[in-house]
Every structure is written in C-alpha cells, then in structure tokens.
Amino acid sequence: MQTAVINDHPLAYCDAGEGIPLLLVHGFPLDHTIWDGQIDPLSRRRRVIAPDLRGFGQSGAADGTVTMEQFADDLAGLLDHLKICEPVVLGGLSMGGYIALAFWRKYAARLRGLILCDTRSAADTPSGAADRETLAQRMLAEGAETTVELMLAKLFAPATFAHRPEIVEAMQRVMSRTNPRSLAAAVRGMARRPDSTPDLPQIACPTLLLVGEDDALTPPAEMRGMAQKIPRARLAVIPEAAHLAPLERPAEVNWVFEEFMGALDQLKKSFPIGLKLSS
C-alpha cells in the first residue's frame, strides 16, 4: 500500500499492473480488502487501482459527514496524483457505485467505462435518511461493533458463511477497526446523496452491472432495472453471492470483468453482445 495526500487527506491504495487503469471502489463499512481477489489476477493484463476511501481502511479518519461527491472528488484527485490523464474504467460495489455514479456526473469525460457491482441508483426514502442519522449516532456512542451486528449477517449467501467463513471472519475484523467517526461521516453521507436513477439513460460509457444472486440488500431486480435504463448495459448474476459479490465468488466475477474489459481495450464504439450475461 501506499499514501498520498489528496485533497488535504491522507488515502492509501493499492497500484499494480500496467495497462488500460481499473479504479475499483469498495462499500461500506470496508476498505480496499474486499477486491483481494481482483488485485492480483486482473494487474496480470491490466493496471488496477484500489483505495482505502477517506475514513477506512488506512486512510485518515473523516469527521462530520462525507458526501459521495467529496469521496469522488478524492479519486480524481488520486487520479491526479498517478498522473493518469487517460479514461478509466470505475468499478464500486454498493456504497462504491453511490461514489461512481457521482463521479460519473462530474467527471464523464475521465470514463473509459463503469461497473456497478451490487448498488442502487434510488436516493434513500425520507424515512430512509432518518434511519440512517440514527444509525450515525449509534455508531459514534456505541462504537464500530454496531455496524458489525447490524451488517455481517447481511453481505455474505448462505454458501460463503458454510465453505469460506475465513472471508466472513476478515471483513468483520475490517469492520471492527473502522473509526466510528468515519463510519458516522460515511452514512450522513450516503442519507444525502441524489436520485440518480433519472440520469440512468444520460450514461454513454459501456457500463456493467454485477449482483450476487442471494443479494438481499439490493437484489438482482432491482438492478435488471437498472441495466434496462442505461444505454449499452449488461448485467451479470452471480451463483451463491450476496452483496459482497467480487469477494465471495472471484473466479466467476473475474471472468466477467475480463470480458468486458477485453471488449473496451478493442475500443469497439458498440457493446459487444458475446458477453454470457443476464439480460
């Protein structure tokens, strides 16, 4: 890992490989961990970039709240900062694909492509966002194991708890250490962020979409619709994962990612349609 300062914060990440940049983005409440199974067989062909966000993982801890556009204000400043000035392709799973779709708004034109693993484009309810500032102040008064308790349960399918519970056991110490400040910052954050699910057609850039198939927190449905509304989309469906698709299942998600990065290095102005997605 290294560090930089971007943005007037410290933010560590991974850089391997060289080639077409892959930027990979996690989810809350992780760090750059969760795409241990990408890091090393896609920087093989490929240049891949995975940071801890502002907040988690090895980066400085935030304060207040951390809107998704600061989050990926700071991955243009990485960008920045490698000295990368051509377009990558974004890769964020869940809280990641809130930060790539805001990056997207503001940073099009940095877009080779997008892949949104396990996400949603829909704002939080009114209900929801209060929820959320409950949630906040439970984590600054009871500490990270709240976020374990409420959580863990949720972002892994039966099949990884029984054949791979070492996975399980990793991200729970991820979560375990993550400040409760940080953790506060990221959820007021997430409660803030805008519908994007009218900007949907508006995305020109090939974009895929992965879910697991046992994702409960947002299903394979939810993001069929999704891919329905962005033009040039696919969507791929995961045997035996959940929300933590990449980390649970790599081999299979690999493959996917593969294909469609293999079709982007083509420059190929259409999406192809040899991909064995779902549609």
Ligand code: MLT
Second form
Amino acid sequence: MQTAVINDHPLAYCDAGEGIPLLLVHGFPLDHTIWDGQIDPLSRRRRVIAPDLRGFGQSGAADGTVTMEQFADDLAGLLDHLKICEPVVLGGLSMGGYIALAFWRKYAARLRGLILCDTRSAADTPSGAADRETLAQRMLAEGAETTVELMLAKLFAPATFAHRPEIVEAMQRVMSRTNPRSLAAAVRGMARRPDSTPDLPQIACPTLLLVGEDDALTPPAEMRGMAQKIPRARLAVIPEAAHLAPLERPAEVNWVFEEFMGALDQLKKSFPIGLKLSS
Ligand code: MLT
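Would you mind generating the form predicted in complex with the named molecule now that we have the form predicted alone?
Then the entire complex follows, led off by the chain already shown.
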C-alpha cells in the first residue's frame, strides 16, 4: 500500500501493474481488500488501482458527513496525483457504485468504461434516510460492532458461509476496526445521495453491471432494471454469490471483467444487454 495526501486527507491505495487503469472502489463499511481476488490476477494484464476511501482501511479517519461527490473528488485527486490523464475504467461496489455514479456525473470525460457491482441507482426513501441517521447515532454511541452485527449476515451467500469462512472472518475484522465516526460520516453521505435513475440513459460509456444471484441488499432484479436503462450496458449475474460477489467468486467475476475490458481495449462499438452466467 502507498499513501498520498489527497484533498488534504491521507489516502492509502494499492497500485499494481501497467496499462489501461482499472480503478476499483470498495463498499461500506469495508476497504480495498474486497478486491483481493482481482488485484493480483488482473494486474498481470493491466494497471489496477484500489484505494481505501476516506475514513476506511488505512486511510485517515473522517468526520461529519462525507458525500458521494466528496469521495468522487478524492478519486479524481488520486488520478491527478498518479498523473493519469487517460480515461480509466471505474468499478464500484455498492457504496462504491454510488460513488462511481457521482464520479460519472462530474468527471464523465475521465471514463473509458464503468463497472457497477452489487449496487443501485435509486436514492434512499425519506424513511430510509431517517433510518440511516438513527444508525449513524447508534454507531457513534455503540462503536463499530453495531455495524458488524447489522451487516455481516447480509454480505455473503450461503455457499460462502459454508465453504469460505476465512473471507467472512476477514471482512468482520475490517468492519470491527473502522472508526465509528468514519462509519457515521459515510452513512450520512449515503443518505444524501441523489437519485441517479433519471441519469442512467445519459451514461454514454460502455457499462458492465454485475451482481451476485443471492444479493438481497441490491437484488439482481433491480440491477437488471438499471441495465435496461443504460444504452451500452451488459449484465452479469454471478451464481453462489451475494453482495460481495467479486470476493466470493473471484474466478467468475474476473472472467467477466476481463471479457468486458478486453472488448473495451478493442474499442468495440456496441455492448448489448444480455451476458448472463445464470438467471
Ligand atoms: C454497501 O455495501 O456499500 C452498503 O450496503 C450500501 C448501502 O448501505 O446502501
């Protein structure tokens, strides 16, 4: 891991390989290690950059509210720091997907392609946003264990709990050591994110949507609806995976990522909806 001060904040990031950059953005309340199944294999053929967002992992703690736009500004600042001027492929999982959409809104010219994993375009409902504030208060009062208790069971497919307990334990450790003020700041930022659904038809770059078939937090049906609104989108549904599909099923996910990015490398013009590994 390397560190840099980006927008006055210490940010840790992993930067491996060479070639067209793939920037991978983790979800809440995790860190870049959700991409452990991608960083090594994919960086043999291209440059992979995976930051710990402000407040998470080895980056400096955050406070107050961090909006999705602020996170996106940090990503743009990181690309500037790395002197990357060419358009990148940006992949985001769940909250990372909200951030990817915020990045697209502000920095579309810096994008060659978009990968939206286990995420949604809709904003929180008013009651959902109110629940987030209650959750933020609880995290501040009770610490990170509240987050672990609420989230752990929802992140993984039954097959992952049965056969890969080590990744469940690893994510539990990541959540447990996150600063509660940083957790609350991101929760408040998520509550403020706009509805990106009306924007989807304007996304001009090739877009891959990927979701675990057992994802109950951002279900395949919702992502299929998003794919139908994005002009150059394709959807991949990953069997025996839930909300952390790239970590749960790295081989399948890497195959889909490589296939998408290989097509981008050849500057193919059309990306029809329809790639599916399962229904
Ligand atoms: C995530 O995985 O990033 C979160 O579940 C997203 C959310 O809480 O909306």
